[in-house]
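For reference, the chain that follows is the form predicted on its own, supplied as structure tokens.
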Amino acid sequence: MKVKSYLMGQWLTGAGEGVPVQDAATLEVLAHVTSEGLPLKEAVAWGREVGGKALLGMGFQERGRRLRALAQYLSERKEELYRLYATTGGTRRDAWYDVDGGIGVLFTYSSLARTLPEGNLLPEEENLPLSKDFSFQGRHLLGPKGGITVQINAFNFPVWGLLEKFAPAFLAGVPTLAKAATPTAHVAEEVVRLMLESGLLPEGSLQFVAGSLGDALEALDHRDSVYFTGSKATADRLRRHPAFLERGALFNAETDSLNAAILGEKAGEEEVERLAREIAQELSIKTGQRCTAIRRVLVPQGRLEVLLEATRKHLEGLKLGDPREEGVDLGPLASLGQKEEVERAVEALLAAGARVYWQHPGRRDGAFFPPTLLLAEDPWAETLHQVEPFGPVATFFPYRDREEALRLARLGGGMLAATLATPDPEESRFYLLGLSGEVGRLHILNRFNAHSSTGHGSPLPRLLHGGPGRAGSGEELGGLLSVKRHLARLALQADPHTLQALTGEYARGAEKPASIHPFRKYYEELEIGETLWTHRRTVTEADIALFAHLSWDHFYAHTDEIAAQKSLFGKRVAHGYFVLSAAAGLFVDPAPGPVLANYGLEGLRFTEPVGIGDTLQARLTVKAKRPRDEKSGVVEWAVEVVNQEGKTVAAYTILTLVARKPTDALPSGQTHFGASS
């Protein structure tokens, strides 16, 4: 059998014998993995041709939605993975960190999907004005580049490596082209199969190779990115291609890392066993095979045996053994291959002064390499925080001061993940100001947390996944970070109709008034830019009093008047929440209608104070607006309150729910999302 790559819309063998995987724990040949003879040059302009089309054809929204939909069918699913996912050497709680933790990534982005525009475009900040009367501006946004993002993934985890990646992509409109590493590529092989049959996915907007990318890269451009997940040496070979050399293409690596645990000098008797514990844990989970464990632990030298000796006992009745069998909290590695790689590591660290502390007893033969301990009483050998186990090993430093600590973590060169164990903000402090440039992701771990932390090694969808130097200095992940690293971010200069109309944004000078009041309108009937002047309103002595009374804000600068004309003011003016409330008042339709709720208030400013006499109006404008679910669309009203001379007094955001029309009244055949299925 040889595990097949899905390309240009079929499923293809590669030629030759292909690269034998084993079953981790049984060493059973499973399949061979060859990618020899495969279309791959022609599949990267065939993924930006028909994925990238399909893609755009949708929008943020729709995407979003598709993603729900694809976390659903594989979670109804999942249990085909997890059998498979034995063969790698992964128990099931390792399975569960992997498919779990994949889907869950999906689940993510199509929720944030939920806070982007229906269309390709996603406008930035403000509208920029350019000229005194408005009728030149500008704006930040980020549109589509064109082209096919390629995915190289690697062994320890085929199922959330693949989906990380691929999600964020997804919803920036950009088709992927996957690369499994070779150990693991049955699983990946068997995920992108479900993806492709939930037909979910347009066509071109997931290809799938197993096996060596051949010419894929020469294909790359400008427009088309790479993201690398593996080892350090391979991300440098790989930097120096002509593809992101010359040609200019996108080149993100996140590599494993030297990434250290610190006991802060500041840490009492739990947060050493909340650190022995989570160093324990980040060498069983996946048999210590994540490119985020911890392979430092670096501890005040009076505390080092302390700390030892609790981490030992943690790990000392785990049990190594077939993933399969009952009671097995350990599998061996991922290959035979992977294990001489763990114990060359091993041997370079003892030769540069390292011991062995403690090791685990259990099995050693076939793939399986034990929990081990190491100690390095002098720390400052190069080697020491150089050379990477890539398995469940973790060396521990004594440090005099945390001067000498923060010296000793940055000889790592750079980490995806550090852990500090203290519950002193203090000494919190001086490590993120010491560790900004040299870790992606700080994790503080004390009594106050510990409870409810996710974790040292756990990426976390909605926060940043990379580091700067060794970990590769790339970005993943981080909620919409992520997916705007997939597009092009432009200045764009017009006149307000074509800003607004390119952008679905309202821009100033581009208003349209309204026939009716815009509260008597359905969201699908609401347009862009369209404006309400309301009535007008006089405030007076007792509208100012009325409201310190029902508010029971009796500031000074609204109820007494001697002590106003001596504030900043020189005399009484209106709460700001009144002139909010009565903004309202003048724009608020009171009938009951497709408005159903007000959602919030964003960017309030009170730019002008009112005083008794003075007459109030409110402008009030559709600023955007984005589909919620098939019942309701959250509209943004841009609302500015002005003065009897034409200032500005108040100005702000308010979202509202708004009904979408009844699907009755929609055409045959047709959704709120388009047609029907």
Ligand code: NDP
The other form holds:
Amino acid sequence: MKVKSYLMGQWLTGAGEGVPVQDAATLEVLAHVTSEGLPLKEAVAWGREVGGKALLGMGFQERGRRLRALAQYLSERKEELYRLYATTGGTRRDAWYDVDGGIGVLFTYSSLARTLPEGNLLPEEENLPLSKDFSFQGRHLLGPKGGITVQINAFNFPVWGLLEKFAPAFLAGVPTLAKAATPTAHVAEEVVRLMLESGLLPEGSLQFVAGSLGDALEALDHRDSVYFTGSKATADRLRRHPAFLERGALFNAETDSLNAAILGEKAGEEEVERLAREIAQELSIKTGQRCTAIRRVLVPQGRLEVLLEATRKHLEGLKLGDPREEGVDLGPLASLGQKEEVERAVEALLAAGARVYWQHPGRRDGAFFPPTLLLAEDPWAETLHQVEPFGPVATFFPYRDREEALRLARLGGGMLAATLATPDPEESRFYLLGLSGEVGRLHILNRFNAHSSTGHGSPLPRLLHGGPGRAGSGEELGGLLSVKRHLARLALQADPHTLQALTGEYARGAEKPASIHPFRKYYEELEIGETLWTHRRTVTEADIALFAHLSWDHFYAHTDEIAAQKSLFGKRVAHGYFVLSAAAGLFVDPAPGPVLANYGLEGLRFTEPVGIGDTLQARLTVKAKRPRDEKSGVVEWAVEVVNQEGKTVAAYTILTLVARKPTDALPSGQTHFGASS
Ligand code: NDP
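Right, the form predicted on its own is done; let's see the coordinates for the form predicted together with this ligand.
The next block holds the full complex; its first chain is the one shown before.
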């Protein structure tokens, strides 16, 4: 049986015998992997054309909804993935990280999509006035690159690895060509099959290759990207390809790194115990085959033995075996090849001055490799900071003081993740400043978060997961940051009407007077830039005195004439919150209507004092709109309160929920999300 590839709308089988894939525990040959003779270069152009067009036909919101539906579809079918997963040596707990973790990534991106606009353009920052009368303005925005992303996945997370790269690309509107790592391509094939069967992905948005990429990179240019996870050696080879050096495609790598855990000098017993548990967990989850796993442990000299012993205690009770057997905590490595690599790496570490402190007495046959704790006799031996055993192995290094610990940590040449166990913020600051250029994610573990920390090695879909130097100098995951990485940033310079039409956000100078009060309109009926100028109101002494009593805010600037005269304003002024309330009184239309709730206020600034006798007027403008669900959408309103001289005294944005038009009021065959079919 051969693992199939899905290219140009069809499942295809490569020629030749291919590379055998074995069950990690029983070594039974399960399938062969080959992409020989497949039209990979053509698939790149096809995906760009067919998939790109289909994805951009949807917009961020629709793509976000599809990611949620896809997550639900996969959740209902994960048993099949769990079953296959065991053939890679993974236990149920490991499968949970891979399968459920991957589905969780889809849910996360679908939630993030709610913060994005409707179409395919993502404005950044604020409009920048480039002329005094606002007729010429600038805005940074992100738009489609028109390319494809080739995603090269590592063997250790066939499901999560594929989904964590696919989700941000899909949300950004970029078609994917995913390449599975050979040893676990059969699991990736199954998840791709389910994804396609869901019917949620437009044709061309996901293609899949099991086996070599062939000539695919030849077709890449400045519109395209490659997201790679795997070894530093492969990354270094790939990044020299003319696709990147000459034709300007983006290359993003996340590679193996020698991540450190540091027991701080200020750590107490709780931190020692919690770090020991963490290290043991890092060696046992996925049998230590995680790019973020702890490889080096830096310990104050006097506490080395204590931490080693505490770690050993957590590991010695674990059972190694076939993950399909009851009670097994730790499976084999993913393949015989991986075991050979781990053995070679451990030999190199031993030759460079490490010694085995303790090794689990469990299975060593087949692809099994037992958890192993090494102790660095010479902590400065460079090899110990360069060679990574990609398995259940960690090396402990003693340090004399924190300067020494920092220098040792830096010998890794760049890390994906590091953990510092300390309750002391000063010690944390020392390492944060010293390691900020060395690590992608710094996890501080202590008695205060021991119960809630998600752990050293778990990447979180909303936080960056890249690292500098040895770790690939790339970025992965990172919530909206990774969506943005798939888009092209440009500076748009235009008049306010064009700017407003293109960004979908109000631009000053492009207001149009509201014909009826905007609070009487449904979500669909509100137009960006629609503006209401209210009637006026003069502030009296009674207003200030009554507001002080009502709110119990008797601050001297509002209530004490003598102190107020000596204050910044030289007179009594109205409360800022009074100005807000008075503005609401001016712009609110009180009768029941489509505005359902006021749920927040952003960017409030009081820019001028309001004194007794000043006259206020408010301007309410539809600033931006975001659909929420079938029933309502979010409307942002720009509010500006001015005085009798036309000076702005307060400016802010309010957020309201506004009802959508009842569906029976829409043209037949339409839903709020397009045609009902
Ligand atoms: P590799 O770097 O060999 O492979 C990673 C991916 O790159 C696989 O999909 C592989 O495909 C592909 N690949 C290999 N050569 C090329 C090429 N010339 N052009 C395009 N794609 C290519 O890593 P492995 O998965 O074999 O793991 C080896 C080591 O990498 C581990 O021992 C570990 O040290 C590190 N690693 C790091 C990870 C991380 O997340 N940072 C994760 C996993 C491993 P194929 O399998 O078909 O060769």
